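Given next, in structure tokens, is a single chain: the form predicted alone.
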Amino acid sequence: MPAIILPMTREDILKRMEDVQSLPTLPPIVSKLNEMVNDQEVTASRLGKIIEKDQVLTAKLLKMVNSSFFGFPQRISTIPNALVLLGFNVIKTLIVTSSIFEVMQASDVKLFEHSLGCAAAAGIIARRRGIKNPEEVSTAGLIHDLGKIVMRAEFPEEYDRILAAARERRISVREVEEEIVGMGHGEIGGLLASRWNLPESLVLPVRFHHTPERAGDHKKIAAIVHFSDILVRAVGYGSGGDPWVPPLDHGAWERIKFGKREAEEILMELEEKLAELQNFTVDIS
């Protein structure tokens, strides 16, 4: 009889995450930017000049901000311009996560594609729903599966067991996570995003993208990310780790619902963006 393996406790997970070793470390520039952004006198130009001292990071950022999941009609050629158009929260998040997405692109290209697709869909829906900063919603879509990246990197044995159990039992990865790890990927991703001092408008949609009505003041953003995740899975772009389309949360649908004609328009717009993203890479080498 096989041994019964109990799930890790919440305390075990939190302790392991206190010193995440397998993910790329945060660039030193993040601490400097955090200090500067608290200065009310600081300008986008000054912040941009600090970032632009790192030429590799600058090239990665400009590549990401000019990609189809943000969808700006004109090319953004400087970091100060990107800061003005996207805001510090988005740029900081891209700085923090650009190296992680480079790793994910190499190790799990299907999850990378799924994340790009979710970002594109979230931006389309956010603009149609009049969200003040649709680029931040795109960014929430981009990092919504951050917890899966953490699990793959920090809990590789458990993650392999999760994938195997999901395949064998023909259920979603999410349904197995709590059994084996003791915590879902949404909560793990939210914990890491919070540890990186990302704003609640990103942390809560990441944490609650499967249960968006729990996202406090950011329920609408979480609802958009939730539906975008479902939509991108339904069209078959990339993979979230299993072939199943998650159930649609009724409360989330009530916040963003649209009719058949608008749904067709969203799908057409999304197909165009996904085609443009087909060969997108973070690597600039």
Second form
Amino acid sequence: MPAIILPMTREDILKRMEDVQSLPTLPPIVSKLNEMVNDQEVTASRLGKIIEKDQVLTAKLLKMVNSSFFGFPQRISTIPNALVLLGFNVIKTLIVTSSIFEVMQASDVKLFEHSLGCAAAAGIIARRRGIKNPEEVSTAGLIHDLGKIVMRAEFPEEYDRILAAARERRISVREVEEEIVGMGHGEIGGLLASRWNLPESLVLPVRFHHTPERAGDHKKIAAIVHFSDILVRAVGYGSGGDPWVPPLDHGAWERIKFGKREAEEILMELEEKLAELQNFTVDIS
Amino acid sequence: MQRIPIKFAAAGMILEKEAMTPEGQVLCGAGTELTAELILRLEKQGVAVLTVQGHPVTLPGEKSLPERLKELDSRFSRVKGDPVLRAIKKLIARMWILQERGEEALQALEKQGKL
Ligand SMILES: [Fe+2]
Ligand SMILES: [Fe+2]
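Having seen the form predicted alone, can you show the form predicted together with its partner chain?
Below, the chain from earlier opens the complete complex, with every other chain and molecule after it.
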């Protein structure tokens, strides 16, 4: 077996992440929205009006929030409505990541499908577990492999070599990352998410989706994302870079576990959603 | 049961689920047998996908059931020791067999101990 030497260490990555070029920086609208949200007086309708000034962004957001991976029961027709019904965190994350997903849809459609599928599964389970804002859990599912997107965009050669090594040795991408880089895509994604000032309820599940019992106050959401990742891989929808169903964390399973009957229902619901997602794209053409 | 884009629909197929417009308006119920005229009408009303009984068409790029089951097995090959994941895998296999071959085929396989 050939030795794989990657000129990449944890420090390299951290340093290069400081100055991530190929990933979109925060659209100016986000910092403006952030300021406004800190102001108690601001209403969803005022925030919504600001977003709606950007028609392209508005159309994209409405397409996302009405897509089947959110599975919101009624049609959402305006941004103020979306803000009230789904919450600011969801809308903000969609704004921040919309251009990333556009890029990903073109460059790695399998990872894109994996992300949408995970979002769909996370929403289904979150609703069944009575989580307050299931769309936020869907959003965590949507961005859980953000770290892989960053690696692919920022370190394309290295990432290709990681994928190749995983293929050759028939192990998971995550194992290769840990071994060669000493840093997994969870940590990388979590770093970026916290740099964007996303809330902990999104940052921690992203960071710890493979080790969900370390997710502090958000272990349950992390457990749902962890299991959703397993489930979309299990049914073979999209690809996270390798074909394996990853190991299940049994601590996480205890938090969300279900019996045979419910598992059947969840699988059926998921199949339905995934079939609807077949034709989903993030661009608005 | 199979979900098919409407352009693959043909007369004689039977709806497993009601046909709906993208807005969610129900146009005809489960159990309806498709005719050429009906298909045309549904298409005009914007119906894109139908769920029909059995597995009447092989869609482009679609894998056969045995192939899908084989791949399912291989995806789970690194977590064979986990009882929860083993159960999930079995449920997925059952769901697919049921959808494509129906209840009797599933029971037959179970009797033979093949699941
Ligand atoms: Fe992952
Ligand atoms: Fe994943």
